[in-house]
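For reference, the chain that follows is the form predicted alone, supplied as structure tokens.
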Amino acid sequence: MRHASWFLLLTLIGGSALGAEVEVISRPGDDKSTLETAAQVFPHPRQLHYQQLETIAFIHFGMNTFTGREWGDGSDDPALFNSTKLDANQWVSVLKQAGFKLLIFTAKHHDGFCLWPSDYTDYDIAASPWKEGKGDLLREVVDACNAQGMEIGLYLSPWDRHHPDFGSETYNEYYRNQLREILTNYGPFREVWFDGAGRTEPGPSGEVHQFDDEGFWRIIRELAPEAVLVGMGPDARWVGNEDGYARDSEWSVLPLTRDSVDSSLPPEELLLRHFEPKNRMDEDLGSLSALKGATALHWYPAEADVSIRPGWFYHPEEDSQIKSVAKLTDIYFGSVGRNAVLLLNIPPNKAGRITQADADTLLAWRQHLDEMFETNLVKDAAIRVGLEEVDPMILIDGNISTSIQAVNTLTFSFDTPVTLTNLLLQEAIEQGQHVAEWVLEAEAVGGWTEVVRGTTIGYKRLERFDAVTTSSLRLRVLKSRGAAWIGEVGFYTN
């Protein structure tokens, strides 16, 4: 259904309307051309699905669980790996109850010990006493996810401190073979996670390893086409810290920094061959200043990773250092609420289970979020864009594809005063990310007063503020890269 007027445009967009994931700038350095191009960069369907997951779970479990290390050196005896009550179904059950929709499993960490029986190494789970060497933990995790409706992601560390040929092309072939082995025999995978570890460390030969990233990506595109390549991959980026917080202004449209690109290539080939993003740790990645001089732009959203404990692997001395519900909520607002996906690590203990304390905290956190966002006050509002009235359901149906083009102020009027402390905003990112500055105002005696203002919105923006009571609110988009499409608005009290 589509309704159009001078003041109001509503649209419902299907997947076929999604555009390319790379756009070439026709006139580099021209501000108007750059911003017009940035407004026409859209997420690929797999990226859109990924951003809508919001929270993803990371499971770090392996040799380090038994040695007490964070980074093993690859010399540990496989006999150390022997979990007594390991239950992958318990992991998935806890995570699903806590609202996670995807689990990323560390099939191999930097120590090189593989948690499946690999045809390409003897340093794997078959050499351990667990299940008398007949176990396959990757299979158990994948089967548990598939049985319970949880999507599965793969972490296969590119850095391998055990392999004698790390630092050479021989190792790249080993890694390509293991990717093919896993992606052919397990899955389906919806994410493959690459980190930057090992990219400056020399291998046994003394040479710094040159990873065949393009070759790795091509294998994944072939065997797991629905998987997003995250971290050092071209579909989503590491946010730049391990604290779980995104930037206050987090753009999803970023420049590719090569001096020139072959614009005749299809978008996917262009991306694979020319992918070279800006420094992921820069504070400004997507403003006009950051885009200037780029020859191509790419939809490249952020993933913010953090562990529920100080370490990524389980250590019993950290049992008293589990992040609180209040801290996890703050991280949620600072990641998902800043246009990023939250990747939260929950490490199982030596027995092979998520501890009860971790599980209780996760479930209490989920309950807190559910209660916080249970009642959207927008449902009782009379909404206008300019002089046009709008059905509130458009903005509270949980579907960002049904959206309002904010060419004028959005005004929300209530029959009786309402009190709010939280704000939710979402753009219809199928049509790109456009909003650069906005403000929410409340009507009070003497006129309108500012409640909160911000910069980017993107997939989701969340704000908390001191309680405001009013009968009328208005949302104004102050700066935008072309027309801004608002998919969801939420006013909440907690």
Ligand code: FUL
The other form holds:
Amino acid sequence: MRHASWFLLLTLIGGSALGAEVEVISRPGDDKSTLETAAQVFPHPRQLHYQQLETIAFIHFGMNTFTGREWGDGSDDPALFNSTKLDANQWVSVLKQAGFKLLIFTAKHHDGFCLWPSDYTDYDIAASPWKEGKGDLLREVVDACNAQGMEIGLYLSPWDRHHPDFGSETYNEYYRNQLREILTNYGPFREVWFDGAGRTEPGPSGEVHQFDDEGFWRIIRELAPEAVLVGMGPDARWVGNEDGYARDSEWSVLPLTRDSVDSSLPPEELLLRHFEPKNRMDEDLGSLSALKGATALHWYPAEADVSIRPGWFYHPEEDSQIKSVAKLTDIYFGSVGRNAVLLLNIPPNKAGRITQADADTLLAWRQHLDEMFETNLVKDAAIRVGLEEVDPMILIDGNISTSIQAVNTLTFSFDTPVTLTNLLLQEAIEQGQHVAEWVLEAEAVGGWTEVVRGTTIGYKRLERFDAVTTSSLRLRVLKSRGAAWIGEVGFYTN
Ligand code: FUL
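With the form predicted alone done, generate the form predicted together with beta-L-fucopyranose in the same format.
Time for the whole complex; same chain goes first.
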């Protein structure tokens, strides 16, 4: 029953049957064809890697740190940028201890001030007094990440309130040049974050800027092929709020387009040609009714972003408003636990350090999560799918690609009663996202009683509930798009 052998078998009998990150619907408008196609869409390896990071750190640092603003207008004097104890190694070391594996750094925010000495502008760190104009903060961050084994992501704000040509094609050329400059001289980058802000703001000429999105993505695919393009990019989407919470039903398979498509094109080409950058904020993005009318579907998971403080940049007056461990844990359940990646922002202060209070909170939060998920009670269960006994290791080995096909009820029996308060479920998403409804029940005097029920699972589903003590639990998949492959199950007490 090990998924691996099933996967191997399918691999042996032919590639295309396995699906891809983009799939064309053979009979658009037909429900059966739409759902069958949806079941075949699964992540590109770079998207799978990204989803498995679970939590990503975000650093907002720049001109706004010194002016106390959130959105600079691009007129601030570079002389304001100066930091006394700036230490990118401290950032990375705190974030690493807090369990992050990727850090996204704001090399340029909306104010246009560049934190590396750019060949394409004078409005950059070389014009500041920091290190007498010889500093390169992007280099320091990338070096610290590389030295400490942290992956690096790039935030290069498309909206630029300083550049005089914003609003015209000349600015696109500038942005393309800067992308090439950064991706050639720094890296390797694993994510590029395309902010949606400023897409309706007029530039100095009064024109709303028309971004060359496709041109930008193609440069990144060429120079940083492992990087996921997030936000206004086609590989992962902004969840739709800045609170860190995903939807209750968070599907990763979304309509790519309703236009006619050339099905002979490779998935990558279909994606770059047809993807439309826009905010996807509707509550329902992936049910059958949301997919209806699409001609092609793609793997487009959610990323939920939030700051540990009210602002994205550091402001001393917010020192007393650092989110608590309990709040961050709730956010974790509401993002990672709902099939999204959590992007958590931790802004360094003017001195160029993550404050002790932010660091302490982060470490306490991670420790709390580690303790919560330390002992998986499933290890002591006898597990059956229908009547067939299965090896519990398949469901607790931390590897979603060893999985069980939930053709039938999964039953977990214990020799002595267990008490649980938390549930973890994961689908083997390298095969796609299939489960649409499930229920966990416990055996009690008089029969089975419901513990918790939900809709989607996807990469991960986490639930908390009042303590239940029982010797037998069962998981039933009630609705699924084709076969439901369960990669991991966890029962925990805290
Ligand atoms: C938003 C920006 O306008 C904020 O300043 C911040 O960078 C946030 C992550 O994205 O769109």
